[in-house]
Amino acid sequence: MERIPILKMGPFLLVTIQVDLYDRLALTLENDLINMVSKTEAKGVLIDISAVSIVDSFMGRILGNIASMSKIMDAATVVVGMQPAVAITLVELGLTLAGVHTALDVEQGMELLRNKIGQLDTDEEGLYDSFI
């Protein structure tokens, strides 16, 4: 069975969707991701959809479900890399994706997650200051 990899990066989980999702794969991702949030006690989930060219109402609902379930488990969700055509389609379908935060790219998405959980920036100066 095909699966989408889920990577742990500190307190966050990173999912990069490289293929168009069919219904079964989307449901598997939803289940795997929520289980990983529970298992790792992640504080944030970043979903990169920059390679996704088409999103239908089912996939839109899956993204919303992931955000809702993650929030219940104390994790914020950020979707990054949304193509303009995907954004237009979601609006035309009337899917607001409540609870889903968005950013243009992975870097901005990670910064948004850090801000959401109140994590301090770990630049070199800050690391040294915390040990003095």
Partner chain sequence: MNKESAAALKGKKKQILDTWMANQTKDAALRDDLMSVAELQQQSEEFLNSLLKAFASSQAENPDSAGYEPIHDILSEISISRARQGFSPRETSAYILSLKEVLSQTLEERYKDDTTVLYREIISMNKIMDSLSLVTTETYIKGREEVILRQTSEMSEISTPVIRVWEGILALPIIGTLDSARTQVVMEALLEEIVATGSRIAILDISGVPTVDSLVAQHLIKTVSAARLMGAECIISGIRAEIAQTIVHLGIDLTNIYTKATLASALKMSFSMLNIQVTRASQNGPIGSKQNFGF
The other form holds:
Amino acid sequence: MERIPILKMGPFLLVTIQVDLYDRLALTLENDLINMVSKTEAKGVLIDISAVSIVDSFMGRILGNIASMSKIMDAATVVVGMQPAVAITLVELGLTLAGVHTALDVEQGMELLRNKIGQLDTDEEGLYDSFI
Amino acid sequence: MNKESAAALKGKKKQILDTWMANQTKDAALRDDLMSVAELQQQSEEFLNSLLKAFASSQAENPDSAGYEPIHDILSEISISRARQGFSPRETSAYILSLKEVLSQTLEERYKDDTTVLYREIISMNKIMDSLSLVTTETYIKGREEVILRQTSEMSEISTPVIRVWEGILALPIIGTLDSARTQVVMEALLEEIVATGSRIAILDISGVPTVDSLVAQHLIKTVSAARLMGAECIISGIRAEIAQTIVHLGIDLTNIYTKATLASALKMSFSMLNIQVTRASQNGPIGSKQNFGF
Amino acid sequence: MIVLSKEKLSIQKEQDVVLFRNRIKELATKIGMSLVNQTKLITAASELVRNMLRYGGGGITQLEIVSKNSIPGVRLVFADEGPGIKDVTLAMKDGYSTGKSLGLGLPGAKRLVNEFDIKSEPGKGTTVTIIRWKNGL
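Can I get the form predicted in complex with its partner chain as well, since the one above is the form predicted alone?
Every chain and every other molecule in the complex is listed next, the one we just looked at coming first.
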């Protein structure tokens, strides 16, 4: 079965969606991602959707679910790289992805996540710097 | 129209052209600021030549026949160019109508002894000229429509400049009324620029928007929401006192949106959001001295 | 309104949706629709085709290029023979859902297109027709 790879980068998980998602694939991603958050005790999840041309209400709900579930497990979710056409469409559709953080690209997303978990002690922070 | 009339008109061509020219130039409506007399003379002569040729053809009665094609072409060209040059519809149709007058006079002279033929020939000539006059009006309107379309698209392009005011900060001065079509253009231009420059903050300045009703507010809110989805924040600036009043009276909720009275204060806010500090350089220091700016 | 091209596509499983979306994109690109308008059309189609699969048990879609007043557009028809919708007015309301979705499908799809028509008869099925014009107006 088709799966979307999840990369571990230090305390973060990075998912780059590069295929057109159909519903089952999106559900599988939600499931895999939440399991990975739990297994790796990740502090942040970055979902790069810059290559995604269509986000409908189902996909929007999955993104919202991932954010809410991760939050319960103390991980922040950032959706990065949404295309302008997709953003305009989502607004028209009536979906604002409340609770999901957004950033323009992976770099800014990482920065945002690092600020979110900035309370961690400096030793560890130095460790993250070497990853970025 | 019979061969005899066609020949008679052809024989008097020089005279017809002169009278026609005189008619056109004496008309107070003619704009000699838009077109020189010499130009007009040349254009009219060319037209008259083709027209007389068509009159002499076997299908002279039918204004849609092949013989009239070059005439339609010339006419369309004249009307469209007149539309673009800013001639009025009256001036444009006067071109063909003043010729009709001259042709009537010429036929009258030719058949002054035979009113039956005169009547028939005048009717026939009128029919042709009327149909040509319709062509003029039609193409004139088409020409004007082209002008309007071009201006509309130019306006929507010109009116949405996205300015990069600082690294990571864009400004979009909105001037004029925001309707749905325009919002779409503005929104797209802004979001594209956000991606292209990687800017995290966009300032929408509405100082130039005359009124903000609930529809305009909704358009603004949509733009802000779309930018947020992409990971950028918007600040709406340039909110005048009367606009603030209408917003509150209409019950429009802008509590989730950053608003500032002026572009300057919006820029200040952007700086603090991006942790940028701008300080005045010390008066005597080398950085502040004028030489450094290359004056 | 003139129909310039017409084709049918059967939707029986989720993977058919990807093909269906691609085909709409091809048609929309052919008539020169802007990226934003294309995205809105495909997103609306995506919502409707999901409804068709989930509630109607699959069905037939019809993809057409149409033209009105010399402005081209894409018309899509979604027809299923499922249980139908009891109260269409209620189904068109934001946030209403009989399933566990956000309830944005039908009303959201309507906002994303220029023309939207829904006909449903309990026990017989549902037919939704949408049009998006090239210029988006």
